[in-house]
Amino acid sequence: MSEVKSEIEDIAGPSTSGEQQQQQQNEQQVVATKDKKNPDLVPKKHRQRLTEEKKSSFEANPLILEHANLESVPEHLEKLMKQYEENRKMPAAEWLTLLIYLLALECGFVEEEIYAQKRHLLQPVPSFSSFHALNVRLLSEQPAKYEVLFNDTAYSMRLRTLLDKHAPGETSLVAALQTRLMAITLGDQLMVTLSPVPPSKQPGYSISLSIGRYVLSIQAKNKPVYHRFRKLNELSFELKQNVFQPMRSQQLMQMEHKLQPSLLGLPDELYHEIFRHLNKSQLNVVAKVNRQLKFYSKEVERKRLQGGRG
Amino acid sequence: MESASAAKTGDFFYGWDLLYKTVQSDVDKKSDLLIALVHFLLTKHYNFRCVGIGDDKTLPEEEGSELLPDNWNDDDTKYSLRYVHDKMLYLLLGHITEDALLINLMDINTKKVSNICVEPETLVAAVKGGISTLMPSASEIVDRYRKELLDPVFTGNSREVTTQTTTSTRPSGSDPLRIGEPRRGG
């Protein structure tokens, strides 16, 4: 029993997201309120409640790989792994490549050939986000498309970044959204590189992963294949932090998309609504921030003067 | 900025002709020259020493050489070279895909890895001649090698900046909260 518990802790480990911590804090706040009513019973109830909290700290239906555990995995992991049930003798490096592919889907990337087939079914992904559950589940319903190269030591796939409904159609801009993922086996390490397709001179992103750390070399009988996977929270963090999110941000910056809701990403008419509440000296301060805000603040001043003359 | 100006001076490529002469008969494809240029940068300007081919991660006893090893380009699609600097082992890997050469440099100790993707057909004009005939934009290529291949992995100094007092800039990827390069107002 203790081994099962340690395995459960191993596959998930401490979460990197704030949601679970917030949930635990909320539960602890509920515990504190109830204990005030029955002070004599506080120690016993507190011990019981802590045990219950520990059991419920793992999500029943995790949405992303980061929150997967041995008892419950995201739907897209289960769906993709089903495609490979007959192929369990694949090398560990290839299993790790499939996990990397799933993380790419979670970050708003899609394989180029699959995109051409399924684009009419895919939902737009806003610039300030990257994860779209429906897209990820749809794309995991079929096997990943990749090439095995260099005497079976490397796995290569062409990816494309999904954008919102205003995504451009011009060839030159579409090229900016295309990348190549290469996972190269170097003994016990898998060297992962995500680079823009030539002739782009934008930088790529790479990381080296220990294969055995995330994919066990043993497969338990009569257990799903994802029981071989460990530390998916760490794998998710490393790849999203160092490879997929930086590349997506770089591409969006290249296309001058605003990355998150910000003062610089508002519709034009809203600037007048906001800045008309500022006085002249405040408008001068705003004008010194950057060219864009200078333009809008000067527009507000000009309209104010025109309104005054009228 | 120092690296950009250094690569443009005549002295920077001093030694290239000698290296090229030793491998001229081996060179049979354009990507060979791009790999030879990385090797030149590593050995001439960063004090790396080449200790052979392959991807063995054990630190060798030999001191290494400024020459490219035998059979360095025998594989039609892949390069794998080993370097030592200050008793630390590095792997330089090159993979030729349909239209590009992907080069990775990996510090075996820290597992840090960098990458650059270059196009041999665009960057290499000829396989015989001086540096400016072989690669007319050699200075620009070297600047990209420094920025994208070396700086993210190698924290030491190159020979040109050993007398400089300014510190090298930190890699742009070190701040996880930053998106893109720092922006300036105006």
Given for the second form:
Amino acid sequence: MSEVKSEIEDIAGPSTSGEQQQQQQNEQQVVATKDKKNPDLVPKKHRQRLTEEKKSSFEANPLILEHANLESVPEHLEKLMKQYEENRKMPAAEWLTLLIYLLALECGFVEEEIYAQKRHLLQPVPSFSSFHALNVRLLSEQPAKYEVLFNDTAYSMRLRTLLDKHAPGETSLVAALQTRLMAITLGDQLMVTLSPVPPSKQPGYSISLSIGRYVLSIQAKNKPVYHRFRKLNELSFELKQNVFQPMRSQQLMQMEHKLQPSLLGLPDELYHEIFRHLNKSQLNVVAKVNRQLKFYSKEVERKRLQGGRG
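Alt. form predicted on its own, vs. the form predicted in complex with the partner chain above:
Chain only, nothing else included.
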């Protein structure tokens, strides 16, 4: 019996020590896990760097809707939406229409009535650009002006395109800058159309947007209105590429404006300053591009013959 007991003790002894070892390992793992999760044990330099990175990422608000997120939105979106805080029960289609209006502002358009009131404060927008931050912020400080039609299922506003000159002289040119934006609710879709005003025979541009894709039907309590908005980068791309930019380009071409920065769009006095650095063979190459550059290159040659290189 004593031999059996000793064998049992020998067997039990290692088993008990094994359990203790396993328990100690588990305790060490728990302590190690707590140490990893405890921020006080993280090196101070490392914690400070992460804090600085977080602050720097939210230092400035994005300039356009395309870069908006739930934590940071453009100033003009925040300004406009604050004016509709008491109208939170508006249809989702109307909220989407307001987003479309903000994108129109980013593309160099302005509502006609607001333009008449603020034209002396608006900055000129060059033909090769469309976004002017100061103009957008100024125009977003008051509510959008639009008509609600057909039992709250359609929205209409008159727009005008901003250029580098506020008021073209001819009436035909003023009409070329005017458009009408229509947004019509068709089920869960919003049909958006931007058309030139009569008597223009130029085409308009349209796009169909899913309302629920960009505006949630539920408003969270104690949250800003813009927390209902989703996929603003996609909405911005679709409207700018398919509606606003094509219309602006069409208007500028109709007025014979240069659409992109180019050598042909410079003021006349700059051509001599540029071409005077070219020798005769280089001027001959430039003259072969088109009639306009040929004229300026010959002018530079003529001035050289009259009074030297400069």
